[in-house]
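Starting off, we have a lone chain in the form predicted alone, written out as structure tokens.
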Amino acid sequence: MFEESDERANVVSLDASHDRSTFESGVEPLDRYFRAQIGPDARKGMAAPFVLVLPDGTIVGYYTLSATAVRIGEFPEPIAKKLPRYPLVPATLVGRLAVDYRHRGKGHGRYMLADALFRAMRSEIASFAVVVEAKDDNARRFYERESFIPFSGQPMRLYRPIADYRKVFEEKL
């Protein structure tokens, strides 16, 4: 899961210097969000956007992170039983993740997901799990291949406990 996507590419925080106009994932809601809404969401503290860029400035992909909470009853019983009896469990939301269609099939999505998981894991803000909301069946299958688990009765909303990744990242460091 944690291989390099392209040693020349780098994940950085999105800023005004990044040209978003040519990015096309082929998923209209993700493209519209990236062109029109990601900036205002970042300025209002609604999402932290990150981009995977090539040395020439080409944006290969993007993702967003934000805080969220999950009702304890949404987790499977074996997991929920081990958690404190708080009504809401803190989590990190990967709200959007998209790769430009011209750069698909090169591991960029997996690389950005690993970067997002690493940022969530090393954050000083408590988070039990990373939550994703797949936009379509292709995205759902991608997350399931990366060991995300669908919430009961919500096949497009998936999670993975952050603790599952601590050992993997510690081995890589």
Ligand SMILES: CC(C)(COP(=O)(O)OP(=O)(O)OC[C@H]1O[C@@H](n2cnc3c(N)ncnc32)[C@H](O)[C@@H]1OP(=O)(O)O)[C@@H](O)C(=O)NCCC(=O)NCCS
Contents of the next structure:
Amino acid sequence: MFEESDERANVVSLDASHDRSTFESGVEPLDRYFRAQIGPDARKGMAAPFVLVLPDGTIVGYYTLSATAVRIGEFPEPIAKKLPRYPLVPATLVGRLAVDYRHRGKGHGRYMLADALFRAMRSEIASFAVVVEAKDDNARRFYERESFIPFSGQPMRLYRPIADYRKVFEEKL
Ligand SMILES: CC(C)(COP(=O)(O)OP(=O)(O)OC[C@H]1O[C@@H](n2cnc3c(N)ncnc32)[C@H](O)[C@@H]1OP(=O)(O)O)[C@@H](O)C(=O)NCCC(=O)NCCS
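Having seen the form predicted alone, can you show the form predicted in complex with the ligand?
Below is the entire complex, every chain and molecule, led by the chain shown above.
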């Protein structure tokens, strides 16, 4: 469906059958979150967790999705002027995204991001854009490479309009 990450990995909702113990992104807050907080967040309706799993069950990546809203004035004028003047624009937040350090550079990060955009596009809950928060300059560069645009004055917070993704997706069909 998307540009394949290698090894035929598959994105599914995280559940109790997954072994989270071996996953290591190498970024302590992201690993701690995956071990301790992702379950409670899911149960409390804070974030929907997804994992990228190899055929042998190894988790090579995870990300979370949540509903969010963006103030209309945060979008550049050419985008904002085409929207109805509601103060808040519905969006989908990729709260966290990480790939196991032993499986980097194989397209898994790109694949999970495409999966997140696809889910937002296909959701029954309307969403104008997918929003991400980059934790450092490397992450920001990764997102920019995947066509995410920084909000003005907030270089670490980026968005990609879903209509833009829909166009790319439909061209590939
Ligand atoms: C950022 C991260 C998710 C990328 O995952 P990955 O599976 O290694 O990335 P991919 O193999 O899918 O790479 C996709 C593209 O982004 C580029 N890329 C990957 N990591 C990058 C980085 N740190 N800086 C700039 N570009 C990067 C790749 O070169 C590739 O582009 P190309 O095909 O044109 O060469 C991963 O490095 C990671 O988990 N980092 C730690 C946590 C993190 O920073 N999460 C981001 C949210 S805060």
